[in-house]
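Here we start with a single chain on its own, the form predicted alone, put down as structure tokens.
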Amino acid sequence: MISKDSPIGIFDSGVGGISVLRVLKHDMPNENYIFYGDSINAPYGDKTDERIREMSDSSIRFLFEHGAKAIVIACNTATSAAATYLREKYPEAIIVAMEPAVKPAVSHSDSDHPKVLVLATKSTIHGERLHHLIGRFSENAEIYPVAAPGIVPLVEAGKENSTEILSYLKELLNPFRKVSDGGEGHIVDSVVLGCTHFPFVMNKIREALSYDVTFYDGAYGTSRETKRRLEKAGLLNNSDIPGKTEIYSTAAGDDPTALAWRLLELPFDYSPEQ
């Protein structure tokens, strides 16, 4: 049976998921957390819809034996490929997803035709909500949709801070610094983090592009929409004692959870306007 005091369910392509689950712990510190990272088939957008959907559905079934009230799909890719899915599979649940903050980007703009980079992985770039949402506010924006397959795995080496990630951005960037190769580049407002894995490397994008943007993570949406069903269910938690959190992994090597617990650790700027 599920009470105030079960845990919500966060599950992700490996610990790109950590960046939603800091956000959730910081909106709603009273409740208590059980993280799946399924990093030994990160990353996914490199997969079939199909096989999404599979995996999607082993992590949610490991969340709901442990006793989750709620679950949080802390992956665009998943989103993307199976949340329409798990919904319908399990219709008394809630199931919160992911959506990249293309809204926000466009309509906290300064600009009246704002310039706006989305990122994310193959999947959801080529992904049909994706492509809904931009339409949505493509005439009142510029939007640059890039696939970054190369940070996924790098996050999940441990590299979010490395020479090595820099170099990748750069060359994937190029089009958009403020010099390019080519000349000139196409200089953008905002960057959308359209991958949960990417807020960590905020800094290294910041670098690569070589001036200053806005980013927009979905991560904060995403909270208030858990936090508003949970309250709606009469499942929000109204202890004043700090929740706990656990984190499982399957990841390889002699401590699956490290680099997960590393980041979950790591001082981040919240941003609630987003």
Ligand code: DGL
Given for the second form:
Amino acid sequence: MISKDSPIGIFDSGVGGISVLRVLKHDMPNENYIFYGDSINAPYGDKTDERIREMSDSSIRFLFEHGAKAIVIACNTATSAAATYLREKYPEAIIVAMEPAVKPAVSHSDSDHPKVLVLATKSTIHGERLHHLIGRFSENAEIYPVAAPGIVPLVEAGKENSTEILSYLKELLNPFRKVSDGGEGHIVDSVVLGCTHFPFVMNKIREALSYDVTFYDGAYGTSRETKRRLEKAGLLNNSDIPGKTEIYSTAAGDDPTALAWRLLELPFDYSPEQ
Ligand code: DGL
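Write the structure block of the form predicted in complex with the ligand for the protein whose form predicted alone appears above.
Full complex below, order starting with the chain above.
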């Protein structure tokens, strides 16, 4: 039986979902959490929708078996390829998903027609969901969707702060770098982090662009929605003691959850206005 004390279950293709877990923990510190990172199968972003649905289904089943009262799909790729399927398959469950933060990037901008760079995995960039989302805002903004398939493997290897990631980003983002830096000069106002691994390389994206941009991360909206859904279902934990977090990972090695814990403990700049 699920109750207010049951954990919120979160899954991702790997450690990216930790960037969502840290926002959830900040917003609802007294909840219990169970995180499942399917690192052995990362990246999901290069796989077929059918394969992403199968892997997401097996993650969700793991979380239900561990008593989750709600599920957070902390993965834009799994949301794009599998959220509709999972909601149809588990109609009674609370399933909250991600949405790349295009709406706040357009509506919070000071500019009348902001230039917004949307970074995500190949699967998300080519998926219908993002296509529709961009269509809703394309009259009011210049939106540039760019697939960044090289980020996830480097974050999964614990290289989120490396020179390797910086050179990859400089090359990928060359069209958006200043001409004086050797780029093509399409300067953007904001960057939407459309994959949950990407908040861990936010500083490197800033360094690669080398000018001021505002970042938008869908984790904040997902966390607010999770709280709203739990409240509505009478399942919000009202205990006044801090909750517990458990992390499971399919990563290989002696200590498969070490990277996830390290990323969870990194200081981060909480920006709820997104
Ligand atoms: N963290 C994931 C996302 O938000 C997926 C990355 C991947 O495995 O390709 O899209």
